[in-house]
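First, one chain by itself: the form predicted alone, in structure tokens.
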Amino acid sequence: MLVLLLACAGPVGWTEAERTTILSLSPLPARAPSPTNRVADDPAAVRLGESLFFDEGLSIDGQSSCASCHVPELHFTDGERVATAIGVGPRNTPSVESVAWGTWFFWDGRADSAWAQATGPLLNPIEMGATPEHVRARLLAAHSVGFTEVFGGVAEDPTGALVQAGKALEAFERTLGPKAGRFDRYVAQLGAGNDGDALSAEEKRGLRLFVGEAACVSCHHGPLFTDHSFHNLGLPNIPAGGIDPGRARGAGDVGVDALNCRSRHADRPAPSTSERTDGPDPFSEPCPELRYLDPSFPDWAAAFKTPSLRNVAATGPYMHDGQFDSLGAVLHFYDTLPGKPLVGHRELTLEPLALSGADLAALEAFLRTLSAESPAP
């Protein structure tokens, strides 16, 4: 009977449900398309975007580049609680490694493409502080050859030139996908039908908690370990600037963004009009999701995007405002869920985990296996 039960649990002691879930977490899929950026996968645009990414001359003071906050050796984060460039921002710097699979960008989702997002820091007065005119002048002075190769030249309109820069930056960032780690090796071993040695016994215990009792996989699922959605966690600390409305503001901002996927800057055909008399066909218009975004949706008050857990051990501090310095502090928060949200309501699926110290240590050990074995080049 014991032999029979073990056989039903699979070759490494996992239940069939656990095994199916684990196999869904690796490997990374092919990059998703970027339908509003025609040069998103153009090798020349990648080269141009890389040169822009490291160009401090794009900032108004000539001292900050994209790489100042997205440091390659830190998996394109900066290791700081909140972003610091020309000024100090209110939010933590997210990694750009998962750009190629993103759907909404920034912590609040106020941009609907990576190229639109890339223009934001260029103009933000506390990041790079530039104007479209400054950006265009720098592109002409330092990158005209690359822009001629990719776009036929720098656009005459400063906003058009800014958009070109954003699209080249996206092309480069799309090549920065996270690299495989020990967890991915273990999934490959599991897929081959054996209990491999890529993970230790404690790490496997943490994996079992992750997909089972702790239910982390409810929001951190798929090979990117994110649901690409927004949740109010009811975090205990409120920053000095007050309560951040998060997605409740971002949902409204993206709808009126001059660079959203319905704008004239998106490489996408104009909406087609049906033969009906009541206007455009909502099923053939571009980006129909924008039509249904409701900033007043109660679940979006103080809600923020679920980050990818790829390389999570190397990308702290954590949460949208960097209030947790360690993975241990993050796990303690989920274990106890202290306090209550001052605005909106906490994600309804969350309940205190009430795990043992050994269980929390095992979960942390597992999370560390999601890091690549060497930093990004």
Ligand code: HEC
The other form holds:
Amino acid sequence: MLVLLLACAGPVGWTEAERTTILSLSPLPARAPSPTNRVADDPAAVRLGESLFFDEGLSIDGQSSCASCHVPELHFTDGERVATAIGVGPRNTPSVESVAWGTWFFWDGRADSAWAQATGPLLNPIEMGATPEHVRARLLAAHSVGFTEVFGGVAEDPTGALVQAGKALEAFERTLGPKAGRFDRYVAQLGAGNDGDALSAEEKRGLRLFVGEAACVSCHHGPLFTDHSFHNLGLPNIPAGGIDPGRARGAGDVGVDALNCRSRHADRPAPSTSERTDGPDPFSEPCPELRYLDPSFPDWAAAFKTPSLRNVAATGPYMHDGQFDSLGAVLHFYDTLPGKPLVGHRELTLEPLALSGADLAALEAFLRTLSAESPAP
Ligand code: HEC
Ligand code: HEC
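Given the form predicted alone above, what does the protein look like in the form predicted in complex with the ligand?
So here's everything in the complex, that chain up top.
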């Protein structure tokens, strides 16, 4: 009877495979390089980017800044179903905490760098509604000291000035990486060879489901809990919002984006002295991700970027259109997979989980352990 109770209460010892997977989820890595932004890790650019992030004067009506929607206390989300500033947008505001590890930005990945991404909301008519000329004038009026320090001055041409602002904003965002939580403390205990007490038996049971039976880890993997890719979960569609083509459109948009990795605004590393003379080296080609991008890939219809699950307990509502208010509602969706997608097809590997109530509660309890232990900035 006791043995049976223990078995029900939660994991008593991990299999070798489970242990290996769990150890791959922590600790948080050092930030990845940002090859097209020369000032990405310049401390002066970080300070400049921070002042831009909070500057409402950059918006056309002086009413909103990046921080109006990416609120620091909410892990840089806004707690709203969809974003609202000058107008109401179709999509939910994601956190900016994992920018330093991203390859594609926005839910549909229509920007291929965080600096190019940052120019989007500045000009978006329903977000900050500015023009490049308005942005340049504001940079000269309010940020010229910082611009001189970081770039030698504000660029003459408005697009160049906009790009500079984007690069400083990226430098700031790169410092926001999620902070370690109780889960990380547990993985450290596990790595040191003991099945530690940082997680409760219920949370460990949820973790076992996450990396096992529920297969969440097949998409939410690595220390950021994302594969940085795009999937169509076959979410129930909200007819009023119309059909969102997701990655199918984003992949086309980024290929022709005037600020993509191939553009003249992308910084390039200094050419190496051992440059080959027999033609270009295929392995050092800049922007390989763009080269192999195929917007007609059928799985990209209504596919959206896998979000990081770091601090997920504090970043609701959930999904690209904010259609779920709680983690319980998200889990109920994965448990039952109701309805049929209106566009494309649901990722073929997804099957209704059909878990018990206790298992669903355990999974949710586990997700809550991904919250940072230190308070938000
Ligand atoms: C009106 C609210 C609003 C404002 C203002 C705003 N954002 Fe956003 N942000 C959003 C929404 C909504 C998305 C997702 C849009 C989409 O996918 O189409 C987003 C996406 C992002 C992303 C992509 C994150 C990811 O994982 O792909 C970053 C980075 C970001 N914003 C940074 C900024 C910066 C920098 C500014 C200021 C220049 C800013 N945002 C202003 C609402 C806002
Ligand atoms: C096939 C890949 C895949 C699998 C498997 C998967 N997810 Fe997701 N998850 C995604 C994608 C993609 C999104 C965003 C979908 C959208 O907005 O259209 C998402 C969104 C979420 C969100 C909302 C996060 C936010 O900030 O909006 C949570 C929570 C979540 N998943 C948890 C889980 C859990 C728990 C499991 C296992 C039961 C799981 N996921 C399995 C790909 C996956």
